[in-house]
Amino acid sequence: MDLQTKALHAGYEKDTQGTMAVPIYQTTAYEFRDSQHAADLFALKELGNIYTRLNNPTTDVFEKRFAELEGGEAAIATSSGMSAIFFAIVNAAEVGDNIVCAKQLYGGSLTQTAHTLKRFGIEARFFDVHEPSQIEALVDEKTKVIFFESLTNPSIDVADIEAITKIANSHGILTVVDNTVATPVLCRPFEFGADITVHSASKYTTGQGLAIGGIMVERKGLVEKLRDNPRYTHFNEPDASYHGLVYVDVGLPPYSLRARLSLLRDLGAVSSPFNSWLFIQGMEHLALRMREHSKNALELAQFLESHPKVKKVNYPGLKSNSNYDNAQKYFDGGQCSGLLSFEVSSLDEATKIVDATELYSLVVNIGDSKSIITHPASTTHQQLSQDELNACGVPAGLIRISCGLESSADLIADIKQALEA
């Protein structure tokens, strides 16, 4: 099936009362038939709802269906798409590890992995997106994960997919995308090697900044990277804390049944169900939406990139764009989201501007209908140092844009009267 066929139809069989919309299945737990069917769905030798901290057949539908986008076997939804993060990580690695992540990550990403991991005893090793060669010399026998951003957040960079999990696997690490900006619409990291990939779903799933939530989704075949492999061993011995399963010998996607049985059961950063609905309503229009977002965004990077005010615009849209090649190569006809950035020449200059502008909303979101303007050194990247602002690309005269829906000359107006005032 096509992907906007998939979209509206995956992962769903209508019920009992023939509902075309998916049912909110707004309940905590579930009755079991008797004793014996209870005791066959712990034990994994029936499959059927538990309680909601483990499954929900609303948010079923939603894993299923996001899987089917992204061509993965399965998926895990999450409370938040920095709760998908952590479990991509922690699923593989534990205290006396190390990752290896992309410098040019979202602010929240750089402190998860650089100091909130660290204190489980995980170490982040940093690398230039630009460089994926700089991984060789961080790969050690205690690395267990490769983690980066397909497009990155807020520098707009696009990562060579390929010949990070090309080094990846010769090494037989796994690797980790966030995949939050391109969106399964226009990129595909499985198709390219990857393993696993994240989304906060909070963005451009729900598309009207309506909900909280994350999903990790999984590639088909995983299992026998998995299998025997010397640095997953959890994966290969028993688990005491299920029974003593193996989840390479289950029959299931390991990766995803491990972070349900364990993390989801153990942390319990579950998304609602009513969220989950809310993100399956936004999946049924994801398509049309993004590429009127990344219509809006490259002729509003094509506006900026000729006004005599902006050092530098962020789009891999643009031909000039040191990115656009591998926008070429890895997203859906090119297009490259509705998420951009420009640099003027300080940050009162930004902020000025910020402040200027009318038809968009300082918010520290993207991916709504709505347009929205960010400056993130002062925002979602002000917890770093100078130092890692300019490793992460971010610098102080930056400013970040979420294109909307609106009419882009309205946009372009907006900004050209904020530019100017």
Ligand code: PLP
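If you superpose the two forms and keep the largest set of C-alpha atoms that fall within 1.5 Å, you have the rigid core. Residue numbers count along the first chain shown, from 1. Worth saying up front: this structure is predicted, and the values here are computed from it rather than measured. What changes on going to the form predicted in complex with pyridoxal-5'-phosphate (PLP):
- The two forms, fitted on the rigid core, differ between the two forms by 2 Å or more at the CA of Ser378.
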Given for the second form:
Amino acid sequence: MDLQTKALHAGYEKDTQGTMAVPIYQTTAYEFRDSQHAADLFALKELGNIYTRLNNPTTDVFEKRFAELEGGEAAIATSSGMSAIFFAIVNAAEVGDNIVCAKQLYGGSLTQTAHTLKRFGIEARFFDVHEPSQIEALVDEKTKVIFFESLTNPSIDVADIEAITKIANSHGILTVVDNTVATPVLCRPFEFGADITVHSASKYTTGQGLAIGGIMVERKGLVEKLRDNPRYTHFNEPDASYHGLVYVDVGLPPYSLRARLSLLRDLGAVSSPFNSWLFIQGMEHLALRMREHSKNALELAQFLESHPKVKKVNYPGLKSNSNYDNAQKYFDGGQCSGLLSFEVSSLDEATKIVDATELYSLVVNIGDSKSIITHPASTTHQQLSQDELNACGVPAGLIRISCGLESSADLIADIKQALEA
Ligand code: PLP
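Pass me the form predicted in complex with pyridoxal-5'-phosphate (PLP) as well; I've looked at the form predicted on its own already.
Everything in the complex follows now, all chains and molecules, and the chain you saw is the first one.
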């Protein structure tokens, strides 16, 4: 079945009312038929609803549908993209372990991995996403996860997914790929050897900036990589917190099962039924939107490249961009999503342009249907020195745009008048 067809139908069997729209099951708990039924559900002898922190029928459709789009086996919806990343990592790593991460990560992922996980006793080591071979020197027997973004935010680089997963697989290490910006429409990391993907559903999945959420997806057959793997003994040994369950022996996707039974149960960062429902609505037209976002971004990037005031344009769909070949290899039809950035001469020039735009909203978000403009040096990266800004690829004159779904002619006209104001 084609991805667009799955986006409309996967994971939903109409209930007795025959409702075309997936119903919102706005409930905290579910009545058991009798005590035996309750005991069987808790013992996993029968699968079913217990309590919305563990599972919910609306969230279940979101999880199944997203897993289908990504080409995975199972998914766990979470309350935010950040919690999806946290779950994906701490499902494998614990105190004394380390993870190897790309330097080019979303700011929140950088602080989570470098600072917050450190407080949990997990050390993050960093490699340049353009130099996968650096990973070799960073891994050891305590490395549990290699984490990177397929299309990086905000640096807009495209990872060589196959090169990274090849190194990870040679050591039996799990790869976690943040596929938020590319979405399953443009890129499916499992086809290139990745094990787990994570997404901020707050971006293109909802598509209209409506809700915060996240999702973690597990590839098909991951159980075989975990089985008897000395790095992941906790998947192979009885879990004392769940009456001795051995996750690889249950016959269900083990990474998601452990995330649900242990992490969702104990940490509770669950998607609300209403937010899951919003994500389901967004997924119905995700593929159509991604085509438009990509087309608009390419046209805007081409215009910017031809403008004398613009020093540099970062968009992997441009032939001049160093990520072009990876984008052609990893992204369907070479479409590159809606994120681009460009550089003008100075901080003052950049803020003048940002303030002169009329159609773009000055917002720190991406993936909305409405176009967004951001000046990282005066907002998200304000605390960094000039040298630090240059080192992380965010020069003072850099402007980031998340291209929305307005007409590209209007988007170009507004940037043109702002550049020339
Ligand atoms: N991953 C990427 C690539 C992001 O851009 C973001 C947010 O901007 C996140 C994760 C975090 O997602 P959330 O804001 O839903 O927690």
